[in-house]
Amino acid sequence: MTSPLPDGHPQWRPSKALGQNFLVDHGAVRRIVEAAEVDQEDTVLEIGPGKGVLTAALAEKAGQVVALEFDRHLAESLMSDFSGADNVRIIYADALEFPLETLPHPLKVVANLPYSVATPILFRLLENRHCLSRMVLMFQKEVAERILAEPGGRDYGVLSVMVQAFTRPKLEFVLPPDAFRPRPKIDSAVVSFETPSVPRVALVDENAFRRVVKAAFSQRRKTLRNSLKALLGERVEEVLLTVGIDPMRRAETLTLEEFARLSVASR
């Protein structure tokens, strides 16, 4: 399929601000679709379809593909390119605002996410995980490392805890810059996420869990006694000791289960 508007339109250029790096490696496209385990029963949500290379591959396997594109020129081009595809719907929309609950679900989400908004989009998908069955997403490699990080390392933080509490992430493969046009300056990584119907740790209040995790990492060089004081006040040591956590530990040493216990005690 062609993309006459972006390639031929004199006013259109790939946007650095939008993080537009288009996947051109067809082998990688095939591996992404395979990782998503797409079949004719699936409705697939694609975010940031760009020039439609992944869209076309998904359309061959899925019952329906809904693609959200924030770049108006690209969206118009895609609408033209896929006008004859009954199972592809192109929507000019912002994935950070589009009401995902209006789409048929459970959805599978498959996307080469725009680098500039990849993390906010991932958090929004987590908030809407009840609509999702599986995700296969591409990130900058360093973001993927943060998603997959284990306690004790420098990459372990809010992103690691929040993603791992609600999904089972797995690194699928890493791609070099020459898999894209324009070429980014960094490697990229494809991560798959299973989305279980209940959190992986016992949570009484997800909002309390989120508040505790963010507060704990807000001053990650400090001990929990100090980083959580703004949230818990004078009872910070009491709360930590109640759940068996040494107040002198730092946030990056806590497991998911310890964060969950702490969130319950903090309420």
Contents of the next structure:
Amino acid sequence: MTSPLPDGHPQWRPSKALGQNFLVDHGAVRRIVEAAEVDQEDTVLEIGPGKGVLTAALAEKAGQVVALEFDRHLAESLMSDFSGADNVRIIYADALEFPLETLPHPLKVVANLPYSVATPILFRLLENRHCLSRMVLMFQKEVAERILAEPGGRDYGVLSVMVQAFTRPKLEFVLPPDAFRPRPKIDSAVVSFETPSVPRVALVDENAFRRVVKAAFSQRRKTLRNSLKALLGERVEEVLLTVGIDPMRRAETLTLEEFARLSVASR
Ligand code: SAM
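I have the form predicted alone already, so could you send the form predicted in complex with S-adenosylmethionine (SAM)?
Shown next: the complete complex, the earlier chain at its head.
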């Protein structure tokens, strides 16, 4: 186990902006590593290692751990803590910028994500999913609910559709604020994602799919006939009817397959 050196650093304080709520529940650390199904064959990418509690547990199981930390003091402290571990590489970097494709792959991604940038990081991982074999990620519970939402509910939106089109997300477990220091105000949830090599629905053009999904949910209280007008213009009703979708339906009622069919017809 690593020592929490930065606490002793005169200038270091946990940063809200960097989402620094550190896991102190060792049972949760074990369950995250188990959910990731890590073995000696694996290279694991950890985003935001913080004080290294998860990093140390991953390093015991994985062939290699690469950890990206954007807090310079924490990164330096981790470099010193793990200097004797030849299967751990700490990189001081912004996970939103770092070129993931330069790392050895396939990668497993394991992270207690900084809440402020969890969604953009997830979208970035989705873009790089060809380099990834499995992901186990912690989010604030409300974001996890949106990721896992089924059609028909308030939580179902762009995030649900884009994540579920390309991965198989599964809720692993929920953690209360007390599992962290400092304590966040809200519950957290750990979600695992299988990353199949092909999308779960038949897509001809991923950009067209993304455009249609975003446009459909841009005014989610409106009917598809209205919300898709800006994207499809006068063709809107014809396109919807061609793929068997009632123009009076709303985006939140469409299944992944229906979005996929719509994206093919919208091109
Ligand atoms: N993994 C540790 C744990 O579970 O205790 C820390 C998790 S804490 C919720 C999020 C971590 O992500 C912090 O260490 C923070 O400094 C780091 N972080 C924030 N933004 C980042 C970014 N853009 N790229 C990489 N790391 C980032």
